[in-house]
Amino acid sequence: MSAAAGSSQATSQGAPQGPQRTLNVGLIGAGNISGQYLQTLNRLADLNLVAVADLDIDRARQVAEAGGAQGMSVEELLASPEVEAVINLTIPRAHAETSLAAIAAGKGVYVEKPFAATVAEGHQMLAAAEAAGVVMGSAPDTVLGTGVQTARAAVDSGKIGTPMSAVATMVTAGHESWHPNPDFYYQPGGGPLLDMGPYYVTSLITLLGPVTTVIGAASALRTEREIGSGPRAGEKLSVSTPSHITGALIHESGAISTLVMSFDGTASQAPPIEVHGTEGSMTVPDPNHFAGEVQIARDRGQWQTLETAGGYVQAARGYGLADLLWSGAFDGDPGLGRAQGALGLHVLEVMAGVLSAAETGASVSISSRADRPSAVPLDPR
């Protein structure tokens, strides 16, 4: 199947038109990212925040008050008959435990990236959701915005011909310069690939389709980092996970993507993502954001900016859950919608495969499969 052809889920019928209803949502994890979700939940009438839980009950109550909801313990939230779906914003190593508990309580789950701490846990989560017949969704949902979706429209309409390759680049100096507690980023389970890779890999799969095989190389030449801000400024951290990773992703379509994720540089002028086809090349905006310019060059010509041609215009954190609702996933068919858990698991296995390939020096086959998500037509929501 060519990347431009899309999956069996692809549709040209316009924006998803699921039953118009309100979904009662409970949020578990009241950390920094919860504020961005709260803005979306406060704006979209279709998502009704009813409860917020956190290990720190005072923090849960503060976030709940800002969202017009009730603060409570995790156990109370999971036991509440009012909560239909849980947004899981816990730390990655708690993603599986929290999601499985919500699934056991009969609630749908939308989990922040990465899907789980390990591929095995991801499989367990997905299997539990399928057995229970509940929705299992996964971030990132930045790919539903106008940036990646305008690029997707260009690929699907043949503007660059048959996609042959892509390059995704993320190079920064590392999070210790601004993050007061950056320890996690330099321990196993952290690093630039698992931290930022979900945005890039999800975008590459959205544009070019699922991945069958990966290879990789990695390094951690700086064995120590210094915290640059907050009460721990000046404290040294040991690095115990790769801080620079390069991978090659071989897509089912035959296209090959090159991935560079690094905390070992200073900056980069490389486009976040470039896609090259038989008839042209295209730059894609930062997949950590929802919007941005898409540029295309054809016939050795000048780069030109494309008009916005797809995506949710007002997209923000939480639109993955909204898309599942609008697509009808909560009304009888949990497999509807774009931000599916199967995609989150596939992205996780691709990243884990690159790290494994870097360690062993051998290519790694990807066993999970996820359909290339259907395109999002230009939608004013």
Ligand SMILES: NC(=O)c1ccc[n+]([C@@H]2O[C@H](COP(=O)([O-])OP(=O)(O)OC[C@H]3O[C@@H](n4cnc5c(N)ncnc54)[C@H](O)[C@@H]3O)[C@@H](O)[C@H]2O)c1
Second form
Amino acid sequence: MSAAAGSSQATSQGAPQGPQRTLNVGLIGAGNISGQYLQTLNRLADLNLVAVADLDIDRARQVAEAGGAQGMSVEELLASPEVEAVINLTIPRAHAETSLAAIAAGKGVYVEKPFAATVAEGHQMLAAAEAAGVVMGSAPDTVLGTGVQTARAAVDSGKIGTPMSAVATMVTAGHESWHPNPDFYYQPGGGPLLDMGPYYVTSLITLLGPVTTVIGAASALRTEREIGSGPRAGEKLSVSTPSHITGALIHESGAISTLVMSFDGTASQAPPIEVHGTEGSMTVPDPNHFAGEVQIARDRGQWQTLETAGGYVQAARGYGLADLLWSGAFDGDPGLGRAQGALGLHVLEVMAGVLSAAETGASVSISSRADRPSAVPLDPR
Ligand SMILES: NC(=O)c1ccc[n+]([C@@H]2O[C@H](COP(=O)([O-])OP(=O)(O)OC[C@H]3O[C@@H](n4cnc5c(N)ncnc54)[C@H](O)[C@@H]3O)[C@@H](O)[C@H]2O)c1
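Given the form predicted alone above, produce the structure of the same protein in the form predicted together with this ligand.
Expanding to the full complex; the earlier chain stays at the top.
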């Protein structure tokens, strides 16, 4: 368990100071990604892990022990008056059920990506949180790190002029080469867009603002994939969802982003994200990471690396919740802070829209709207 309240580190460089208080956190879903959250929770005194729950109680107890907290059932965690907010690390199709139960118990929620398994569930979660007046936050929080935030600072200070377009590219050979049970990546609800898209689309919205309309095209030209590791190595999987997706996102500003999300390449040297403006072009580092080099080219096209100019310097998984806390979301205004559920839902609707456009051939209007989250000034935390 981390230390007591009032321990927010001092910030420098004019970074805004959030309220000095500690948040008692319960974690639901003690699987693969919980280890990265534990590291953050063990380091940040402001997030105080008090309970861990999972359908598998032994797993919950193990993770709880590593975090100095109590392992328990989901029901016990939600009934605990000590828990103020839930970090929801369950699988996507359980996000809605578990988040709604936490909201009904009066807890704030911070849920991993994708926000929900369906847009309808996402709307239900957001409406329930709003009605209950509790915080509803959403991953990914990689965009709060120095990589995307340095790019954001460059856009905001006019270094590339007015942004007109962006290209986001994620091309890999697919996770079956290393993942022993990769079935879900090739079934509806999986695929490269829903798996990796949240990082890219959240970054594009952070840089260029909300999206109003999408179009898309998608394919699954390899109908079988072969498991490359583990006890099932050599077993063939059939593919029932697109494994290569392209989309165009029309932002409210008029800028257009092109998205390529694919498990059908061998490798790629394309920058994860490029943004082109009236005065220059910029490359943005891997949005699945918190840090990385931002480069811009102006005038004669010489690329230069920018100095780090924004973001949480020590950001890691869980900073989205810390940012909500530091911004005051838990002190009466759940709308404060950047990693808002409204953004998570908007990102989900954009991705679902691209898939639906690819299926029907028609463009899709995006009904949800999320404000472009405010920039994170350079912050040593
Ligand atoms: N694994 C990664 O690298 C990674 C990275 C970033 C984000 N994520 C996201 O984190 C979330 C969890 O991913 P993971 O890889 O840790 O999955 P996982 O399958 O390893 O773990 C999920 C855990 O949730 C538990 N669980 C499922 N339904 C539950 C329910 N109704 N109540 C309580 N517990 C329940 C499972 O028992 C399991 O222990 C997903 O939303 C995923 O997209 C994962």
